[in-house]
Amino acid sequence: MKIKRNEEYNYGFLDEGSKKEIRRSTLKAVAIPGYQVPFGSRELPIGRGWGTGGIQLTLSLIGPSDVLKVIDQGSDESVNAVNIKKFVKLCTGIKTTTDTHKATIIQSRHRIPEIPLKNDQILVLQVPIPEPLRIVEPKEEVTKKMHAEKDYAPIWLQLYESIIKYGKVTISTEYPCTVEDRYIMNPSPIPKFDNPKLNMSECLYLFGAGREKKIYAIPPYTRVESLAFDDVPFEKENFKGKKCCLCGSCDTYLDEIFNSETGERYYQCSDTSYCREVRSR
């Protein structure tokens, strides 16, 4: 039976067979947790450090029948979401949504929804810099090698510096994590709230990396640990006390928002859906 291409799918940004070769990247990273799979990273109408990496994800996995939401820093609203998914739908004609429940593959920029996602659902993140060890070896060749030796030491040592100087762990995104007791990996500049997310999740987490030209993945019911020494365990944010002023909530991660012309400060969850939802209840 043969199948009636739609001319119109490509809209002559990624062909497919563009698309063809970073879904085969895709495939080894998701075979290899964690590892950093490099893939030719194509030119697209954006500047290299603002999102193309997760765009080109989302236009080679995306099909007629998908549905898409797009976040940036939770909000559905924001300039970079709101672009991004009108670019993705001007090339594919699918559907969009702000309703995480409803989408299959949702594309997002430093965070992870509040809902928990299920098995038939994509997180695709954008990713600035994929490389964990890059704070403490700029050169490409020596992360590799250090990877392939399982060499984390100095990135340790940072951590027990912080500790030593500050008395905690200062990283507040980024925190690097452990992929299978294998690989660290970073996990994108989601903040530290969100790393227990990734933590045998039912969805499937891609990371891509555009400028850096590399795809990484973390499959379904994988574990990943957040590094953290024995007696110095790993801590999330701490909102105790706060809430959000528009729906109540006390157990998300919150925005803090600063009023100048009363001098207020007040609270709002940054995932704009997961906030919808509570109040529509």
Second form
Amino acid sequence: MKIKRNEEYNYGFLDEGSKKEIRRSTLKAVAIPGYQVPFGSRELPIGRGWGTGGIQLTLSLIGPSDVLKVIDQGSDESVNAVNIKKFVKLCTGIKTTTDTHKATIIQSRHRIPEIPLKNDQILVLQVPIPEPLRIVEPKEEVTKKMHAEKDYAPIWLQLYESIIKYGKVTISTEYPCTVEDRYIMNPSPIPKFDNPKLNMSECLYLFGAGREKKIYAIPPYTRVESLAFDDVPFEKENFKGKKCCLCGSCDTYLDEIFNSETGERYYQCSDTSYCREVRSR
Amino acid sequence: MNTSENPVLSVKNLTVRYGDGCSECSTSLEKNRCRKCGTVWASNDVSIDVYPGEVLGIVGESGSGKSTLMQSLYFDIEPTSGNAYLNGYKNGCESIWNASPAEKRDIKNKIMGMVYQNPVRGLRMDYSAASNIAEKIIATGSRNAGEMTSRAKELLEAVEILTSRMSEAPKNFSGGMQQRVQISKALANNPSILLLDEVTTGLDLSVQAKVLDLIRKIKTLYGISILLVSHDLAVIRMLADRTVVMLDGKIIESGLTDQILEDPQHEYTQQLVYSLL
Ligand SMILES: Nc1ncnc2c1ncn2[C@@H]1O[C@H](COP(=O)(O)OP(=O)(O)OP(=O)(O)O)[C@@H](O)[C@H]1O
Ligand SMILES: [Mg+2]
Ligand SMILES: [Zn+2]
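What I would like now is the form predicted together with the partner chain, since the data block earlier showed the form predicted on its own; can you produce it?
Starting with the chain above, the whole complex follows.
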């Protein structure tokens, strides 16, 4: 990508006041892990619902020495990821990468990279619906109270209902988790395969919801537990007997690919840069 | 029943008022409404005691303030003044109406069980019958799904609902079944008192009889105290050890049910009793 910084834009597109406000909200989010901090979501030259929460976090944090990686469902090459990268580069001039090791800030939609992230890395996740209790309670006023009073019975009931009806918990993405025994949090639409990566992680996780105007965070070394009953443990997706047709990995999150001509089904790492790295070893 | 013991529940001077009231309210009431200022005194200085193992009946015409009492107890209505003491909450030393939101939730889940006249208020109609019971158990902090399921089975059996239907939603059940699910839900955490607000109103006579039988069974089986509200003296006669008669937000008469039936004192009670004969 050969894009030069366009000097006519403010560094990081947003005005300094806005960036400051977002950074303050981010600090508050870090101080209260799992708590949704409201912020004044700004307009961007991108439609809300296309990652504007994540982009605002990225733009407010990024500095000249940062290296940015953007992925969409694990892929560096998706149109959305490429466009976000271009946009940030245009208004900051920073370096971008597809290499997870080299990135200082990774913005992602729907995935956490396979490689464990380090203490000097930040993962920014784009969030459509930050409120984990929304599925059981439509009113914001009520969910706020529920969080304040730690009244989480309704969401546990949702899990129980699923066990009664289907014999197991059927949620596959946005699987709710408890942060430091306090707030229940929506980990964004990552597959539940990625949930364990949130627990006691070295890196800082930031979550940004542009449309819903919320920021929340999981600081390094925070306990994050996926909701589960004592006798029905949390289980992530099981890819037993399947492996990536490109790199052979059998411990990664796999996308199923269906060849309609041959009728064949095969699997491929959803994290494309990880897949490439394994192949080049 | 044993009135020499401490009451399980004691309500002192419950007043629920809609409107600000005026200096002439006490002398200007027409039924429960002040002619001068229009304030409605839905509950006017009501005091009751419920003793261990007894069924206390509350009877009165429509609008007399029966549901107001029940819903105040279950925190659905905020009383204007008064206190209520539960044996199970701070040894009956502090009024439950001063409890924190979390304590109130705890009281509703562990100490009291409520059955509403309208099952829509007491049940999650779209969740399974089992989940309706589990909801109560989850609220106590339990996180064992298997235990919840066996408790749900046990309770549904007790109210004679086939356990094969426990994964079905109550919206598909008949009115009588819905009331029975409500009762089993109310019993989930072995509460010390059950609040039953017109549980049989609107049910067919034969279904009504079944629900009344069930309540009698529960009383003997669990030895639980029951506050039973009905506008139907026939229902009260069948179940209540003692009875309180309400009119226009006030208690006008109370005593042993047999005594009230045999020798009603207040003119209104006399009317009620004679209409039963
Ligand atoms: N929000 C309100 N504003 C004004 N008056 C009210 C309100 N809610 C209830 N009331 C009045 O309070 C009085 C007591 O009502 P309550 O529901 O307790 O009666 P009830 O004895 O349960 O009657 P029913 O047998 O019909 O169920 C009634 O006169 C009612 O109109
Ligand atoms: Mg009523
Ligand atoms: Zn008045």
